[in-house]
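The form predicted alone is given below as one chain in structure tokens.
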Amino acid sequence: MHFATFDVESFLRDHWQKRPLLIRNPWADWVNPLEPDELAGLACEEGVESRLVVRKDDRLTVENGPLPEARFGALGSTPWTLLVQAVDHHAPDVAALIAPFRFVPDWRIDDIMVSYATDGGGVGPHYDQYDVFLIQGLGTRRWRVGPKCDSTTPLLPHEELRLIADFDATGEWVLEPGDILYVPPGYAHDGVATGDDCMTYSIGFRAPSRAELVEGWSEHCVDILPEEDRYADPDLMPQANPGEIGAAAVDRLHAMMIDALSDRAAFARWFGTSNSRSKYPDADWRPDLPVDEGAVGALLARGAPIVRNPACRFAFIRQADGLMLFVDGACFDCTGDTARLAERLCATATLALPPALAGSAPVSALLAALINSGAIAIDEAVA
């Protein structure tokens, strides 16, 4: 699935993280990629994050999955919404929706949440801390967008939902199949199904907070610092008041802390491993028996394609002598053939290697490690 009419450059210039945008059906040929019954089936499965939001007398109640199959038949005419996270990990046709949005780097992409709602269903006015593209799949939904919010915005008391207390819409549209609403971080929005069989695909993006970065990186540094790395003052001199923490001591203490946190190369390695950890590690592709590089090389020689596990995150950071490949929290230092392989793996979900790479022993060794970790598989049926 791809766009027929969408100007990426103007979108990034004028709207990305700046203001909402309604995009009327830009697809070459929109086809809804998932049936409502399939979504309901996922919500009944263990290991799949799902929620059921039901409206009762102007109050929204939330039930967390997995849901019993009989629950849907008992809902009656009450407006309700089913939300299922990371559907792209389970449905290849849903995962295909990500490709047109890869003008945003992969490390920023989170997952695709899919919602199904009956007439009047919705989750109430709220705001998110990340960018989101809301694609209308089936039916119609009325979206209202309000002003930008922050941590001082008053919220209604609710244990599960962050509902805005005073929502004042500044724009309103009804989305039909194929239409897209882009909402930047912080902007209030509220979607209500106008009719039954309303399906919406939400492509969300990750944005680590400064607090998360400081906490994660500092905890990592603490874990690797030796116990004997302590404050020292061999040049200590008598001071007038023993109760004073002197300026020289503060400077030395501050420098100790800054030096421990300022290694950019170490930070890059930590961030790559941290950011690439899978949010839902249950999609296990590990083989029953470990494979060795000889078996991998033989399959590659026959032209078997490599397929990425859709639940795994792939990214790389360039270095002077190659690159670091990050896959599900693991870091692989790559040079030469393995660096070229890493770039190809990060660029596409399925690939066949050219003979020069397929015959490389380091390439086979890296692929064997990735297969045994469950990050990739080789499609033997195609060989």
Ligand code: SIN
Given for the second form:
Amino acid sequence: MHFATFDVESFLRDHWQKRPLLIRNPWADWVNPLEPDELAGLACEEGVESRLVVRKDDRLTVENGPLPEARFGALGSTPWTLLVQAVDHHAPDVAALIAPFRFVPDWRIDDIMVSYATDGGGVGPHYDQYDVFLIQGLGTRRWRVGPKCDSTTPLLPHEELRLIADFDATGEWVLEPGDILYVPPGYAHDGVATGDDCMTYSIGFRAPSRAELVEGWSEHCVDILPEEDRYADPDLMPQANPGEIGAAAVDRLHAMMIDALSDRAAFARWFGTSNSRSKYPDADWRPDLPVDEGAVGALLARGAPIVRNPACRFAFIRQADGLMLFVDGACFDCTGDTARLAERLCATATLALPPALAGSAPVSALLAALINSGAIAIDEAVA
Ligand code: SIN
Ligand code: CO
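Same protein, the form predicted together with this ligand this time rather than the form predicted alone?
Below is the entire complex, every chain and molecule, led by the chain shown above.
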């Protein structure tokens, strides 16, 4: 899937994180990548996060998956919508929808939620903390958008859905298959299916909150600080009022805390590792028997391509001599051949190695480790 008409530069300049945009079918040839039945099947599976939202007497009720197969038949004519998270982890054709959006770096991309709705179905007016591209896959949906909300926006009393109390839309569009609505963080939006068989693909993003960063990084730092690393005042002088916490003491305490958190290189390693952890422990690609680097080298020599597990997150951060490769919560220090391999692995989901890298022992060793952890596989059928 690729765009025939979409100006990335002007989108980033004028809309990304700024204001919503309706993009009328920009695809070269839009094909809905998943059948409604396949989505329903996923919602019945253990380990797949899904929700069923049913509208009854103008009230929305939520049921969490996995859903019994018979549930769909019992819904009758009342409007409902099914929402399934991280469908890209299970359906390669859905995962392929991410590629055209990689003008945003991978570490900012989360996963693809897919919804299916009957006429009138939807999740109600709400806002999300993240950017989202809402791709209309099948059928049509009326979207109403705006204004920008925040934590002071009044919400309706609803246990599971954060519904906006007085939603006043500033824009309204009916989306047809292939159309895309971009919604920046915080903008109110409400999509209602106009007709049955309405499928929407939400390309979701991630942006760590400051609270998550401070909490995660400081917890990590605390783990490696020894008990004896504490306040010391060998230069203590008598002070006029023993009840005062003096300015010099506050400076010293503040510096102790800031110094402990300020190691940029260690922060980069921690961030890359934690950001690459997958939200869902699914799609186990681990081989029945561990492979060794000799076997991997032999396959590479025959030109077999490497395939990434779509449920695993790959990213790298450069450092003075080489780079750190992050795969699913693990960090690998790479230099020379392994650094060149890591850059290629992070750039494309499927790759064949040039002979210089295919014949490198450290490359085979790293690939064997990644195969044994289930992050990649070698497509032997092509060898
Ligand atoms: C939907 O697909 O119905 C909801 C997507 C969203 O509003 O984020
Ligand atoms: Co939303």
